[in-house]
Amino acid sequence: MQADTLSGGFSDPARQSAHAFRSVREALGRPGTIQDISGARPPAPLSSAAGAALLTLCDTETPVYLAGNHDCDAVRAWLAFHTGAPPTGPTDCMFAIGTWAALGPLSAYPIGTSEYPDRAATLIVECPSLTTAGATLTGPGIQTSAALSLPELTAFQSNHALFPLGLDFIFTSGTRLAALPRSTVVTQEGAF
């Protein structure tokens, strides 16, 4: 086993996983806010934020789909050693990670069922940057409106139309993380 596989996890697992979980929860509960999340040093191309989210959210019972360049030996070995999460395809995953282009098409992922809407996938989208500008967000957890740089609008509008079914999204860049649950309404900047 390579040293890179063994390293890069939380150095203080109890404290760092609690902080990371709180950051993810805060991001999902308050769409459009950007959280700092650190503590993980995963292999490239995973960002520190994506690594911390995976360490916090995944275990042996959460199948993960690695899309595009994220599906490499280093990431597979690191994820297996630190979480035990089994690799899978897009149709069977609970989490998927990759760039926006690599994660398409969104129709490949489970959106839950009317009996079990919680069985939908969460996509962790690696982004070049995250800013609180761009698309306008409204809905639960947002007092009036918020803004977030999204890779596009139509996909998120179509996803919201499926509510209470649909996908949830976590966006990561470096040590920053934001989220977009399926309950969030997405419109163009400045439109309500």
Second form
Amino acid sequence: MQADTLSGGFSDPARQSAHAFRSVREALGRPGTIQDISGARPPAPLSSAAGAALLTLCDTETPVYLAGNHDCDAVRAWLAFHTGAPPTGPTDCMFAIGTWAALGPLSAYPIGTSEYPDRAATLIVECPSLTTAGATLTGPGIQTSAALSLPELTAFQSNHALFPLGLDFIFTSGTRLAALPRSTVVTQEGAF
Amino acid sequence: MTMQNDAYNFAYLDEQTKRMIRRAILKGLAIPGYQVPFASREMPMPYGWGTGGVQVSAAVLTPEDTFKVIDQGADDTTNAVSIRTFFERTAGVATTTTTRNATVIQTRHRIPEEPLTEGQILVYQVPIPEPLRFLEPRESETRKMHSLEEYGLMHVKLYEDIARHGHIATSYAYPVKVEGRYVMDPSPIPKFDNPKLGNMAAIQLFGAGREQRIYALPPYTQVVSLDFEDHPFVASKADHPCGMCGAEDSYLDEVIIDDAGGRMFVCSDTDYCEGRQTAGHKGKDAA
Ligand SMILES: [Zn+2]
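Given the form predicted alone above, what does the protein look like in the form predicted together with its partner chain?
And the full complex, kicking off with our chain again.
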């Protein structure tokens, strides 16, 4: 086991995960806002924000799919040591992590059932940057409209069309994160 | 390291339980009004004292939060004091009775009169989360009804009220429809509070301990009280001003004030009433 597998977790798990959860909850409860999230120093290519989100939400009960370059020895070992989350493929994961290109196609993930729509995957999308510009967002959590730099439009529109089923997304970049629940209506910039 | 065995758990619950509750809260926010099942834990207080709300509060509190607890509008009931003390001890959070100073407010049966803001979270204690329960006792059936949006029976029940009483007699736990999709029980708040549920700036989280359900309303969510064109919803209250502060816009409790059966109407929200009195407002029964 390498030294960096053992390090980079929360030094004070209860308090740091309470703060990290607040960031994730604010992001998902207020789509289009960008939140700071810190405390994790995971191995590359995992961002600090994605690492903190995984430490806060994942454990032995939550199968995680590592997509593309995120499926490497360093990330696998770090995640196993700090969360115990079992690695899995996209079809039966609760969380998935990777770049937008690596995570596709979205049809592979569980979207919940009509009686249990909560049994759907949450995708953590690693982004080169995050800005409050781009696609227009409306829906629950948003007073009038918001804007967020999404990797594309149609995938999120098709996902919203499945509501109350569908995937939920967390976007991470460095030590920042934003989110897009299935309830959000996504339209082209300036369309609202 | 996460594997350490803390002798002292921040906010009482172990980290694994908090993660499970946090995941349920996120799914609840993503599907407003839908009841997310969770594995409720035993808490060091009886079920009637709001163990669902307590578990949700434990999962959302950070050490920097300022916590307020209201029980039917009051901060000083045994229930409210006990929950407030519990989190002072286990989470070391500051507490307050002043609505605007609180960042997390746990409530039983009321929404504060003062409008909540974006920095705040309102956590409801919920006894019965299923609005269809009194129409259909089987969980397997109510789950199916929600999935098919089969809410006709609910309207029939409300209409029977009208046939019998000339108006909708349901005055607490008045059912609402969230974002045009899920019918939700807002917990036993008076229907006077229903209009505050929708378009609220704060995040609203609902925890039912015995029934093991969590549900949520993100900020600015559309929430509509069920009604009929010929019998629109009315957020009624006692037709009096508050005897202590003179407020005409607040929800009132009727209290007996002497042995001769004298009564007065007074704000149920004690912080609101005291704030108004401090600001110089005076009702007809004020000393
Ligand atoms: Zn008053």
